[in-house]
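A single chain, nothing else alongside it, follows as structure tokens in the form predicted on its own.
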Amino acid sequence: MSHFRVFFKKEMVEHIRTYKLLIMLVVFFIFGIMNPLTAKLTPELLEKFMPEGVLISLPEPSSIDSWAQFYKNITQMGLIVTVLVFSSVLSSELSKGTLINLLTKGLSRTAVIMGKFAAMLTIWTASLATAFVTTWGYTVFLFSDDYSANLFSSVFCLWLFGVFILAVLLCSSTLAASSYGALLLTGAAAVCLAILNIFPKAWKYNPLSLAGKNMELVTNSIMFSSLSYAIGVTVAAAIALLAAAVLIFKRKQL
């Protein structure tokens, strides 16, 4: 446990010094501001720039539109930024030799994997919370309606999917020799999940549902309990991926 704490602190300090924490917080804060503003201004901009004589009838924007922008931006750009920021989480230290020096001095390889994952998880959680709180604040200010429901359960699902993606990335980093290889393996895993959704009943168990059914939760189209199997599979898969990352890293020749 002492090895884990020391390495976790070391990871957090490094993420601060390399501006990874700052980049994540700033990017997600910008998303948080953009979501309600985009929902509010898009109808006005469309009406302004439509060709003269062309009439278009758009519904009055609501909080639903703001949260639709939130989940669109985070599931697309937000997760991509997160994966890119952490893509070299293991390969960079191995190439520089800094991690080898620590391991030869008695640092546990399990502590390395778990410390890195805990640091990534902390930053992902803080970044998503930043975007969520910012979006929520501006949405309440701009849209005085009660159309949006299940906000916390829907963002929890997105958070859990992000945890799963980080586990995939870290496990891929133990297998690949470079950050590009880790990105390729992580992308391949995401594609496989998308292919699984071709089968109608697969979404019930597919981790990708946690990042694709958010707006259905917000609009009360589905119940949170309908995602219980997907949540269970995602948690089990994340734990299995972390266990695999530890076992692979222990056997990896550095």
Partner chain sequence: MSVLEISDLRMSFGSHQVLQGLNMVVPENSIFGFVGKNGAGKTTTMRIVVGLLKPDSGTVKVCGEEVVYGDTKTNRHIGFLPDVPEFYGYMRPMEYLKLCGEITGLPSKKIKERSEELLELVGLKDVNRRIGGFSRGMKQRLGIAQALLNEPKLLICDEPTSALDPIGRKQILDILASIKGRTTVVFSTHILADVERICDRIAVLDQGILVLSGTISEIQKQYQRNSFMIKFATADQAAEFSASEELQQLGVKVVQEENVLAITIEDHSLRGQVLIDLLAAKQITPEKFEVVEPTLESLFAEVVQ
Contents of the next structure:
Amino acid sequence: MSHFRVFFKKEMVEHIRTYKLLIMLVVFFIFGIMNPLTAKLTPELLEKFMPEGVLISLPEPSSIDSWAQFYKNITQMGLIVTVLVFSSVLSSELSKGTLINLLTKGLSRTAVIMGKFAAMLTIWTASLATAFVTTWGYTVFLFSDDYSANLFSSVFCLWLFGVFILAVLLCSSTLAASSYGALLLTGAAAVCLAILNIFPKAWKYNPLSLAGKNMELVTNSIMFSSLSYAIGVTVAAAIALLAAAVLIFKRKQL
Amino acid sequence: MSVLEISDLRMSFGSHQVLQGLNMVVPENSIFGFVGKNGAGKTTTMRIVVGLLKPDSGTVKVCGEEVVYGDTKTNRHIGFLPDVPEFYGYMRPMEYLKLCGEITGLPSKKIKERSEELLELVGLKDVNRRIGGFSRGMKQRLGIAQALLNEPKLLICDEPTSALDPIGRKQILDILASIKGRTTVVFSTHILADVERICDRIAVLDQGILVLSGTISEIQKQYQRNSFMIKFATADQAAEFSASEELQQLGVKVVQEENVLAITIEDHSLRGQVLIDLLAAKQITPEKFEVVEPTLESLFAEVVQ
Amino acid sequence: MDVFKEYWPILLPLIIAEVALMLAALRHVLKHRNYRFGTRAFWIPVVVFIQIIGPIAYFIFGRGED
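Having seen the form predicted on its own, could you now give me the structure of the form predicted in complex with its partner chain?
Zooming out: every chain and molecule, the one shown earlier first.
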């Protein structure tokens, strides 16, 4: 068996037994349910708690509101939980020294980084798919309209942004000494992207657009093709970050 | 043939020079005790040998092949037990050995056979719980099992006994002694009793260089002193002999303890025979006459200042 | 109760997921003695009474080694 497959298998076992897979799936499932439910119930609850006699006219909620909840929750809480869950993916092994035995058996350091990334990618994909399918199913169940467009292309953008963030996290972990350091670096990277978005022209290339323009895709106000530069930059950046992670890790004295 | 050859190895951390031109050769099938004070550079040397640290200069050869820092091929000949081996707490011993075996590239049938054999050897055969709950001694024994999995020519153990209680220590030493002849063992320690118990060769590291190396009997011969122990019938007789003019003329150092005299003749050209002649001239028949062998402890104290 | 009657197909799975997460965390708290942070007396109420966030916080910050 190749080292990559061996280490990927070990990573998956680790994520299952240390409850990381469970947390991710349950959290994203709960998010998936909450989105259409919040969209549906918010107007009703507002009406109930309004004082007697006050008349408010709220627009009838639609599938658009449900997807708005989805992109708000996943891009904020969803990504934060993901980064927190995986923040110690490398630092715990380095601080405890669990890799020493395996590396002195000839395990390649490239396989360590790639195996870790592939396992995080698998769990992120499965979790996002869980949230997406749940929200989709209940949105269809609760709102029988066809206002929402570009469902797959918009969730693809969010998925790709998540992949990019995981690459940032892994690269940060090879640089930082602790999981807090890795979190800090990842947060700093996110802040940099947000600052970049101040320049109006930057959004076209900014990976952050993949997590910010989703609703505009759903409401059909922008074309998917307008994000193609941002997608290209994100893919290139993710690959570069992974290559950097491998190079840094190879030079690291353990 | 020598399994491990280290020549002119230098390494420093910052301004602190840990290794200052270390030369060392480990012949095949020996149990090699690597002795030195804490901080003498033992762990550094071992980590360089397994390619975890990059030396400033010098070469290390394992089975004739040079060690390269990073992904080194020489590790296929080596089993390594770090000073505090760490495992994945959520795995069971068999699973962990399977992971190690897959990395080494052994076929799965062989991994299973070998794992069972090794867990039996280290006394963890019936322990089928997660490693997270293991004691230090159990982890150390599992560490030996993982190190021996690929049937290495050279087993390197970094202070395998220093953190253990006496029973744990004995278990580890027994395991190391039992693989003698099949595998060359290099283990570092600062406990000389461990070395005396199982080693046939010893190297003493001090301030980054080797100050002493060879087989234990060679070293003892080399550091042989003209020391003798004579047991007399009574303490008075011993005192009388000790005070005699003829003895003092030989140039000796005498320590008396009841009816026993410990005598060191400072003139190296003289043999023990002079003492026997003296006893005969005084018509004394001692109860016991013994040539005192130097202990490792005294040797260690002598070479490591 | 009206709300529940109307929306049970959506509320029931939500409650099941929350309870499952709570029970998994509670079981882990009770089976282990060492936590990276906090004590048993701290984690039990956190896990039981703070829905979703409590168990997640436990698994991410509080869970000790096996």
